[in-house]
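One chain follows as structure tokens, the form predicted on its own.
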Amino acid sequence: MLFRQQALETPHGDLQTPVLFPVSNIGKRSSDNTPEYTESVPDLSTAMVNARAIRNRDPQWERFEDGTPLREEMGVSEDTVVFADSGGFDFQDETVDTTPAKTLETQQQIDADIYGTVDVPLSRDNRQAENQRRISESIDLALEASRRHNGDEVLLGSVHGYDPETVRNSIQHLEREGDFDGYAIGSLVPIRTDYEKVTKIILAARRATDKHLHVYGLGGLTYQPLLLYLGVDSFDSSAFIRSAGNRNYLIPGFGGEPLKNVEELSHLPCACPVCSTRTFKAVRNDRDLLVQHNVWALALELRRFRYMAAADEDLEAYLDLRFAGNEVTKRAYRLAKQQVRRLT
């Protein structure tokens, strides 16, 4: 098994791994807002942001460029570890608009912690060369981010490919040329189903490097376990705020509930400080109450893991029955597991 703890050390203290960064819409007036959880979930002082969307929103920038803190702005504690990706996602389908240079200026403005380099994402309906060309141009990204950081901040370098060989290369190509303290695999959240390729992926990834591996999107209730099986030291999730958005309730070892297939019920089974408290009727009907219960339920998820490897118990036997009620994730998990007995 690859599972691992580690102690990243961050300018706003030691961050210790593995460890999840919930996706926070900071700015954002819309119904997928992210709800306060930092000061509630003790263990989750965390936070994973998008640097393009914060720049490109006209009177908050100007209030960050006039000294307004971040973690004021986002009304949590100034040891929050905060993770500012470039927003690659958005440049699925749009033109590349940003430069590491500007990246790196709005990332030092917001003071976060943990920089991830521009990237351009892949798509499964692009052309292999387009893909390609994309690859290859996240690297030179990469590259010119790694000369322009000099600071005590964390520079992850992003990372895209459908193929083990194309990771491992990349990823050792980035470790001979840069200077990197990890890496950051993207492009995974359209193949997630694929979970055979997915596993091969990360796992490649593992194997290339040694230092700090995130891997972005895939922190949901299903892939946490297998992300920490396979040894991934971060990864970031919205799962919480979409799964509340279609009134989906998430259970830690049996992944999202539709609640509209719940008739009768006087309270629900978590016993979260969301649903401890309230009755069934008052969690289903209020979309805040079920976005906060879904934090938990990530939270939860992982304190499980951790909790097992700290009683040493059998994490592989603790695997085999959490993926035993799906035929796609136990096929997934039983690949991984025969891979890594054969690394260790």
Contents of the next structure:
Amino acid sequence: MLFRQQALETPHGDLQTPVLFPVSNIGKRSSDNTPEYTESVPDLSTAMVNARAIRNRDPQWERFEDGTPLREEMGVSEDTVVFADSGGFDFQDETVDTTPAKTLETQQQIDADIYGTVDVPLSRDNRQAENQRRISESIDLALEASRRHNGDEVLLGSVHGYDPETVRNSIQHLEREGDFDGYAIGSLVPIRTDYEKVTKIILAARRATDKHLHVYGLGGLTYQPLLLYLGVDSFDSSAFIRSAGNRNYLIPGFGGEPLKNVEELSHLPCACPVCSTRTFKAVRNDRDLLVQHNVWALALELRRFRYMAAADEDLEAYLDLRFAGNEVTKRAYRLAKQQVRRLT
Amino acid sequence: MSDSFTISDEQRDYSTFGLSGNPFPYSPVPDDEPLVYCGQEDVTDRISETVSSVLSTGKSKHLVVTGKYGNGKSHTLKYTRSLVRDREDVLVGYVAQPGDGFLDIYHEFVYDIGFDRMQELSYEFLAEVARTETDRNPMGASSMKSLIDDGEVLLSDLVPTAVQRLSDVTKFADFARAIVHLIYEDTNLYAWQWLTAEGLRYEQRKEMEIHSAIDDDTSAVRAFTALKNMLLELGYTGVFMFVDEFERIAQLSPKDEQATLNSIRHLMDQNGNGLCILFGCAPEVWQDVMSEYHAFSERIGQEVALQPLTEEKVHTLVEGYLNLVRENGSEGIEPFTEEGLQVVLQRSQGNIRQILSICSRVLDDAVDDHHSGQIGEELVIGTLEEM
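Having seen the form predicted on its own, please provide the structure of the form predicted together with the partner chain.
Starting with the chain above, the whole complex follows.
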């Protein structure tokens, strides 16, 4: 069992980990899809934003330059801890159009607490030589960010790799050559269905460093308990927005269920503030409500795990039950358990 | 219930003869690392000359060791292998028999080298690349592995260059990728399977960007040559391949036999440097090869024949084995007498396998019969009559 709880010191206060960063669409055209959750879910005063998207949306960027605070623009409370990644995911198909200096400047301007270094994600469709080049480029960009960054904010080196050796080697290299508060593993979203590979990569990262470990993009319902089990400190997810777009209702322990598959029902099963007081039809017909419920689903999943740990319950037994209903995730958890036990 | 078996783990006591045990094998199959070798001078000279020639000049040279069954071909090859294997500048592989063709020979050869050694070679090549591409100076596989584990060098910087350079050296890009993938825990078993010509599913090959398979004699020759060229690039003097029981090719169909010999001939032609193949073969089959497949036999050129042991050699052989377990400082052929060994020689007709087998049985019988003193003619004859 690698699950751990730490405190991460940030300019906006200490952050208790493990923690989820819901992805905010601020800067993107669909920014109105991110609900105001930080007040309604008290233990979710966190947000993940895309520094590049914010910088590239001229009218908004001008407001920031004129002094409008990011948190006000997002409609979240002042003490919200903001993680600004570089927006590297957009570089999957595009060339890198920013620099570590420019990204750091953006991250500073919006008063982010956690900085992700500029990275160039991998793809299984790329030739291996191209992926290797991207891995090296991400490391060079991270090292440049390390040299330029000397503030109080948390700097996470973005690391990519499709095998444990590369990830381990990259983290060790960054540890040796740079100065980072932790590391963030990327490029896992395109291979998320290959649970064995993803698990091995995360474990390799966890073994390589005792510092803060973030996993980009895998904080959805299915992966969340696995990440907690593997000792990941933070993760982000946009699953609540994307799922709602497809009218998918997230249910911890089951994943997402398309509401079109449900016909006659008076109320939905969740006890969150969205579902408990509204009819099934009201939630189904309002996408914003669905997004809010989905945020709650993610928060509840994390709360439940934390509760089990606090109550000193057997977390492996809890996860055995958690994954019992789905063959795919059950197999994934079994693989993770085998790998973790070999380590401990 | 039958009580006719008397199975016991009680050990025989050989101390009466001043021995700690029976040194002769019950089943005279040569050890992988033979401790005793009773060399026949002309054979050892020719082998030494062949091996030394390759080591000193780097030029390829090959030899056939012939001899009837039981005269020590396998023993000779294995003993030579154990001597050569101690050197750090060569790679040595033993092939117990040629199978159905060169693909099988290649498979057995790589298997004998083993996964760990092949993985070491992969790290050695990365070290070679690291020495030129970085300011680090790893001098071997383990120091290269440490540099990677400690993050002193960046794997993603080294690997593309390593694949490219190895492709240039071997002219076989798939081989280069397989060698480099030996260092990745996710793919090293796939890479090993590919290198040993065991076959891989398309998805497994795709994972390593490998497009072809080693699935016939031609691709096996290509892979073997690639391996040897990689070794020469790494500064090795060469590759030694020991192919035993070569007479088994006579059991193949004429077409397959010719194909096998042709493949080996191609291998020799493509590897004028850094290759030494030692064959063990029954003389009658080698005679047929000599007469029917000139192109092949001419490339080997040399043959040396193992003869039945003489009386003097039998003494040396028996003494060598007994010396392994001496306890009381005695020497020579004791507890065997001259007359006793004469009988062994007559009955075995100088065949090493039979000599060892008879000596083993006679010594055990002497202990079982509580015989003390020397093992002479009568005791040997008595045992032989029961055999």
